[in-house]
Structures are given as C-alpha cells and as structure tokens.
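Single chain ahead, by itself, as structure tokens, in the form predicted alone.
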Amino acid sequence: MTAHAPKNVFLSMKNRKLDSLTALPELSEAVEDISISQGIQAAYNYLLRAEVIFNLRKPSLAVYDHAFHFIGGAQKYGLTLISALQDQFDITIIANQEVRHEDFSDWYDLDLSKCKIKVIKLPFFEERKAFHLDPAFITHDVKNPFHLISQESGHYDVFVNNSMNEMVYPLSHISVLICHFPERRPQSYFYADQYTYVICNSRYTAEWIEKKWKFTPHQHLYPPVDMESAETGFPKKKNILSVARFEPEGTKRQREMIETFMKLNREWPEIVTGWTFILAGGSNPNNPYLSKLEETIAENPDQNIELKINVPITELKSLYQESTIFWHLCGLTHEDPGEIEHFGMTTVEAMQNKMVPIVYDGGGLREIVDHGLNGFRVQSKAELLEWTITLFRDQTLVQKLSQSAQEKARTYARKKFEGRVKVFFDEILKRMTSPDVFKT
C-alpha cells in the first residue's frame, strides 16, 4: 500500500452511507498500514476520524484544566469556549478534582449540562492532599503525574488543554493548547510544541511565548467578558472594589492594597469618609495568605474593609454594579514576568459596569486600560493613592472615565469571543472531515 492509500480510501468512499465501518473492507488494510508505519495511536485516530467523516457520530472534544475545581479567570475562558461549542461537539470536561455542573453555573453563569464531566485523580497530588495541583512541583526525577491526562487525550478527536500545562502530551488527531502565560521554560516533560495549535490570551502572553518557548502562537484570542448588565442606571456607592483570586503567594497584591486604603484612612480622613474597600475573590481552603489578611482586618475594625470569599456570580455582579472605583495591583514589585497580570478579566468586568480602573502599569493590563482616557495605570502604592484621591475630589472626571471605560470594555464582549471561537473550530472541523486534506 502506498503512503497516500488512506487518503484514497476516503476519497473513493466519501459519498457512501454507512451504519458501521465494518462495511469498509478497504479501511482495514489502511488501518493496518498506518499501525505499522506510525503506531497504534495514529491508526486509532484514523478510525475515529473515519467515524466522523461518515457521519456515524458527532466529533468528540475534551477540554482539560487542572484547576477547574475552583474559581478563576483562565477556567472561565475554557468553559466559555466549551459553551460556544457544545452544539457542534460531544464534549467532555476533564478535571482532577470533583466539580459539578452546578458549580460552573454558580461561578460563571454557564449552562454546560450538555457536557460530560470526567474526573481523573492524579496519585502524586492525591497522596499529598493537594488542592492546588502545581506543575512546578514536578521535576526531572519525578514520574510525570500528568501522563494519565496524556493517555486520556487519545480518546477524542480534538483535545484542548486549557491549563497552560506544558507537561501534558497530546495524543488526539488535533490538539489545542490555550496558553494564558508560559510560566516555565522548556525542561523535563515539555510538550507545548507538540500541539497542533497554540492559542494565547493577550499580546503580552504572545511575547513571552516567543521569548521562553521559542515559537510563535498560532492564534491570539482575547478572553470573554460578559459582566455588563442589560439593565442600566444602577446607583453607585462609595465603594472601591478589587476582584482577584487570593493566591497563597500573594501575587494579586491584596495586602498592599489594604495597606494603601488604611493609609488613606489615616492621612486623608476628611475625603475617605463613607468609602468602603471590598476585596472579592476565590480561595483554596486553608489559605495562610488569606488568613493573614483576615487577621489584619479584624485588628482594624474601623477601616471599612470587607472580604468576600468565593461569592456566587449573582453577588459579584451586584458588587460591580454598585461600586465606583476598581483597584488591581497584580504585578507590583514583581520579580517574575509571570507574576504580572497576563490579561486582566476582572478589570474588564469592572469597566463593563462603569467602574474607573486604577491598575498596575504592566502586562496585559496595558492592553486594556488607556491611561487618562478610561482609567489610570500606576507603578507604586503612592501613585495608587494619588489617582484615587483625584477621583474622590472630581466627580465629573469619574463620570467621564467611567463612560469611556464601558465603551472600551465592550471590545472584549463574550459574543465576540464566541464568534471567533466558532470560526476557529469550524476550520478545525473542515480539516478533520475533508478527505482531500488527510495526512498520514
């Protein structure tokens, strides 16, 4: 059999209507040839593809993230992608810890009931009772625990790795790595360059993929943000809001923002009167960083500082609608480019609700906030204070910037994201189902 025989099999039979591939004796010969020349997985992928080409089933798609079990912007990205594709594909959500459809609904207001959830426990992390499955723990002298996910990926037509976890080797016919930031340089178990496509979430991430991984991502797709309310005219309160995960390492800089607000109370009591600082976000259980923040606030009960942990989407929407100023300092005093905000979904969510953002001047936030036009970018706590006081004193400026912020934020609307996702995956389906472009 020649190298092009599998292609000719499809071309010669593409108009047949079949109930089973067993009706294609030519296919057996093609599969045997591929198995010998390329291996069992390639032959299996060939058969999977044949089932889709002959309309015996819907194409299957799996989306994996080792952090699907808690709230996060990257996870919302992957799950919104799933939501846009669940009519086209038979979708399986792969997680490493227990999570329910109801959780996705509560956290992100997404109905993914058409999708299956498959939980694959990883013994390496189970033995350590780890809630946060950090790939950085895996060194060259440790057996790759994510090999179980690699094996699972071979059961689907399309495998999407949403976790920017470069330690998962893709076995599916078509594979997609969504990189929110290349956190580690190529080392043991580095497979990012083995994916058919690599998608990045911002220009900042794209630059660092090229610097760290030495290749150019195939597609730039900004995250989906859908926090703008259909209703208008919500009265704004004197609230400063920050929304970010309470990372155990403190990379979102909630402590520094609390210190800044406490300084406001001490040194400018006449203008901060009536203002409240609210910090909302998700957290792992037994988080020492969050515990320390709670202690600080408890020791200073007169500071008007509130913590909102793991709040449902309905409460988060209300916080956005009611608040006036948004603070985000992720990246302040960073030593690693990965500690800067890679994009900044919560900043866009705030802007969609006419909040004026004051954010760290770096990373993906530079792509969102245009200094002086729809918010401010700062590089120190002193600058954060300066621009916050400016807004306290100038309500006309607040109104002007809040309107501009909402207009800019609409650039990242969920509908636009879903439209781009569908176009991208339509091209994948064409590649997968067209006999004319089949490659052995």
Contents of the next structure:
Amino acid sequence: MTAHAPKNVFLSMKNRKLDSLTALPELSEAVEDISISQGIQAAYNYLLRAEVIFNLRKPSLAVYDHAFHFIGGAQKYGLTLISALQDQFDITIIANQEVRHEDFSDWYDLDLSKCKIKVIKLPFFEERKAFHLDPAFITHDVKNPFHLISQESGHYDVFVNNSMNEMVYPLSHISVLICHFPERRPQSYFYADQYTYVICNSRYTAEWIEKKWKFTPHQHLYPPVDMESAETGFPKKKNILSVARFEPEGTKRQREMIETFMKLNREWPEIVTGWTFILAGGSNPNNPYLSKLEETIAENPDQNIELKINVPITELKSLYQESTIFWHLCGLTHEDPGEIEHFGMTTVEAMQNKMVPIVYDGGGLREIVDHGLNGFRVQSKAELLEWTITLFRDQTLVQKLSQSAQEKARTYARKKFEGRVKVFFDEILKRMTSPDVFKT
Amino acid sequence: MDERAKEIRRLKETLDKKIAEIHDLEELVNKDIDRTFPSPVEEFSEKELTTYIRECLSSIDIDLEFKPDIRAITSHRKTLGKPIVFLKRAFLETTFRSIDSFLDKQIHFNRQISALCRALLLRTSHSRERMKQIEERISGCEENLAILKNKLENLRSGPEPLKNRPTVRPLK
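Based on the form predicted alone presented above, generate the structure block for the form predicted together with the partner chain.
The complete assembly is shown below, putting the previous chain first.
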C-alpha cells in the first residue's frame, strides 16, 4: 500500500497548465496508486471521470429496478426521473426481465427512446421461475444474486437504484438510492448507507429511514404526478373510483372497500341509487386475491361494482375524469408501517381530476389529503361510510372540496418534480466534473 | 483521437481485463463490504416479531440435542496419533459419563423451553384471531350506526310538512 494520497491529475493539469501529453505519465501513476490503495474499481471510476472531465463523452447514468417489467408507482417515479435527464446523460435502464420502450410509453406515457434498455437475468430467480423478484428470499446463507447488478453498476458514472432493494452494492463513483420505503432493517447484504445520496419519496418514508436505518436521507422528492387533463368541464358521473394494484396479500384493501359498498347498497339502497363503484388496478396473472374479488362480484351482480384490470392509461384517464369520489384504504388495520401507503400517487392523480378523496388516515396520505379542506381521512370503514354519505347528500360540498383537491394536487405536478430533479443532478454533475472538488 | 483519450482508453482496457477476472466485490473495492447488525427487538412490528421468533425457534431446534461426538477426535500423526486419540477419547468418555446426567437435564430443559415457546406463540396467535373477529364485529356495528345516524338525519331534514306533521291528531 502506498502511504501517500493519489495525485489529483485533473487539478495539477489545471493549476500548472500542463498540456495533456505531459500529464499522461501522472495519470497512469495515479491510476496505479488508487488501484493499490482503494481497489481496482476506484481506479476505473477515476478514468471514467477523466473521460467526462476532458469532454471525451457524455456522462453515463444507469437506473436499476428489479420490477421494471410490470406497472408500479415506484417504477414510474424512477423512469420519470430519468426522462428529465435524457439530454444531460447517456442513460441505460437495467431490468431483470424483458421490457420494451413501448411498455413504458403505454404504462406511464413516457418517451424514453433516448435511453438504452439492458436486461440482466439473475440465475437465482430464473431457476425458480419467479416473475416477482422478491429480495426477501435472500438471507445470509444464500449467495447475494444482486451482486451481478453491483458489478454492472461499476460501468457508469452515476448509478441510480430505484428498487426497494438495498442489497445492491454501488460501485460507481456517484450512486443514488431512491428509497420508496425502508422495508428491511439492516441485516445481511445491507448497503443503503454505502450510496452517495439517498432520496426518499415522502416525509413518512424519511421518518422510517431514520427509525430503521439510523440515518437521515439526503433529499426528499415527492413523486411526480401528471394526470390532470388539459380539457376542463368534463361531465362527472356518479362513480366512486379506487385505483390500486391488486396485491395478492390484499394490502390495498379492495375487499374491505367492496364490503363497505355492498353494505351501503344493502342497508340504504335509496342513497346509493345510480352510484357505481369501480376498482381499477394492475395485477399479476393468477392472482388468488383478485379471483376472490371477481367471485364476490359475480355472486352479487346487482351491486354496481366493476373491476378494471391492467387498463391502458387512456382508459384510466377517462375513469379519473368521469368519477366523483375516490376511495383508498391502503393501511387500514395494518400494524406494519411498510403496509401503509408510503405516499399515494393514485390519490394525487384523482385529486388532479377534481375527485374528492376519502382515504385512510395514515402514512404518506396524511401529507396529501388535508381533512375537511380537500378530502377526508378515515380510520375505519364506518368513517368511510359516514363521509361518503355526507358527500352523496351535499353536492355543494363536493364542488368545494374537488376544487381545493385539484389545487393541492398541482403541487405534485411532473414539471415541478422535473425541475427539482434537474437541480439535484446538476449539482451531482458539478461535483463530478469539477477538478477543484476532486475526491477519489 | 488525441493522445489523452488513447491513454485513458488503454488504461481502461487494462483495468477492464483485471475486473473481468475478479468475481468478488470485496476484492474490487479493497475492503470488507458485509457487516453484522444488531436486532433491536423492542422496535419490531408484529410482522417483524413473528419472523424473528420463527427464526429463533428454528435455531433452538438445531442446538436442541447437542452432545459432543467423541468419534470426531482424530489425529494425523502416524505413530503417536493412535495412543493420543485413544487417551483423549478415554478421558472425554469418562468426563462425559459424569456430566451426562447434567447434559440430559439440559436437553430436557431445552426441549421444554422450545415447546413452551411454541405453545405461547400458538396462544398469541389464537388471541390475535379472536381479537380480529371482535374488531370486525365492532367495525360492523360502527358501520350500521353510521348508516342509521345518517338515515335519522335524512328523516329530520325531510320535507317541511312531513316534519311538522303532528304525531297525535288533536281532539275536536
């Protein structure tokens, strides 16, 4: 090991006004020094930085998510983030299963044509034919399958880990972990604290990062939500809408909402007359929870309940525009903080379309809905009924709340998110390309 | 391509080759990356506790019947090995015989503790199930109450003539 610190070739070139040829032996020497003292990867990162500093190429960025191959709010977050950076960076999207640009366009209305897609299959999950790559399967007695992604991360200037998976050790010079929620406590293969920056999606998530991981995230960026229609004055129908993934564990509480609507239908049919309850959301194939809901609805055809599974974005937009009330009970009767909504993107989408939200009083939803001002927060099915009936009976209140809801929801607009992302990554680029602040 | 770019590319290619041969992340970064962390049980949620208890119980099960195996004692020495192994085994066998009764008691205790933990876990699970049922019943009652309350309000705010209608017809 060398006792002295590696030479800052970039800085010495600047200060001594050396031409590139004179500096070449120093570069080689610095690479050697770093390689010995900090490992080969650090030396490699040094060269990657040199290429960017000397304008030999655009900085490269990779974004990884083990769930890019299906629709999800977290995935939309990561992809919207990189869509704002397509001009500044040479971007690669790393997925574990086949996915196409067209899918991203269909699912999230995002044009990512300037980004490359690289699929890295993980043998551990391939052998098990797993569609959903659950990091919870990986314990200390299993070899970390995500090391393949770690190795790949070392080929980029910036590596962004967008997945709820802190088992990927970042090798790039700058690394960013987007934490949608700290699911696991620090245990085997925990590397969240090894990232240069940690971004979180809500104050609720930030609070749990501090509680579980014992550090404060560097940046708080609310998810981008851009569901507001350019057209105004679209006619509203007597629809109650729920938009959430049909999780096999039932964490989004669709069953409870169906039960509540059916109870209202049974106990007070006059007040529900003309109202329809629509549940939209994505689902994996062969979902037993969804099958059970389908069964319940089929057994009660007169209840005016409809299921819309994996609908395209255009249909979803229409549903938002036409519906009046939005129900979201994710978190109800859950004790585990991870099963409570970490933010609640669909609630904001509904509010942007002048829907009045009635949501569970917990998690990130508390940051979105101000009780009585732009919607209602409830802690039980009884309260859900109470406020729904209030809205059924008071059209003036619906008008007032829907207007306030739209105004509040505009604070989460995609343009604002993109602006914040650009500021953040500009700072990263500045740090990366400035010889003055060079640190290996 | 200028000299600088060529030199960087050359150095990168050299490192690329080295990196391709290394499959261990720790070797790449020249430090240990895996650490051990404490388990702050007092901070755990119900879900985390369930997993934690399950893991603890399975590790107790592994150690439950533990008794040292004297057959594992061997020696690589050619001539001296056999007598050394014989003496060691004889010594340990005598010692173990005297502590066998204590070990048996310990094993019995371990088994009882393991069984007790399972029973307590089962009792907790039964209690939670009952609590869930009661909560659902209370929730049902609250829902009915909410509907009835609103029905009543609806009746009270009904049409004016209906509201003011005398309940008892006045006598002529």
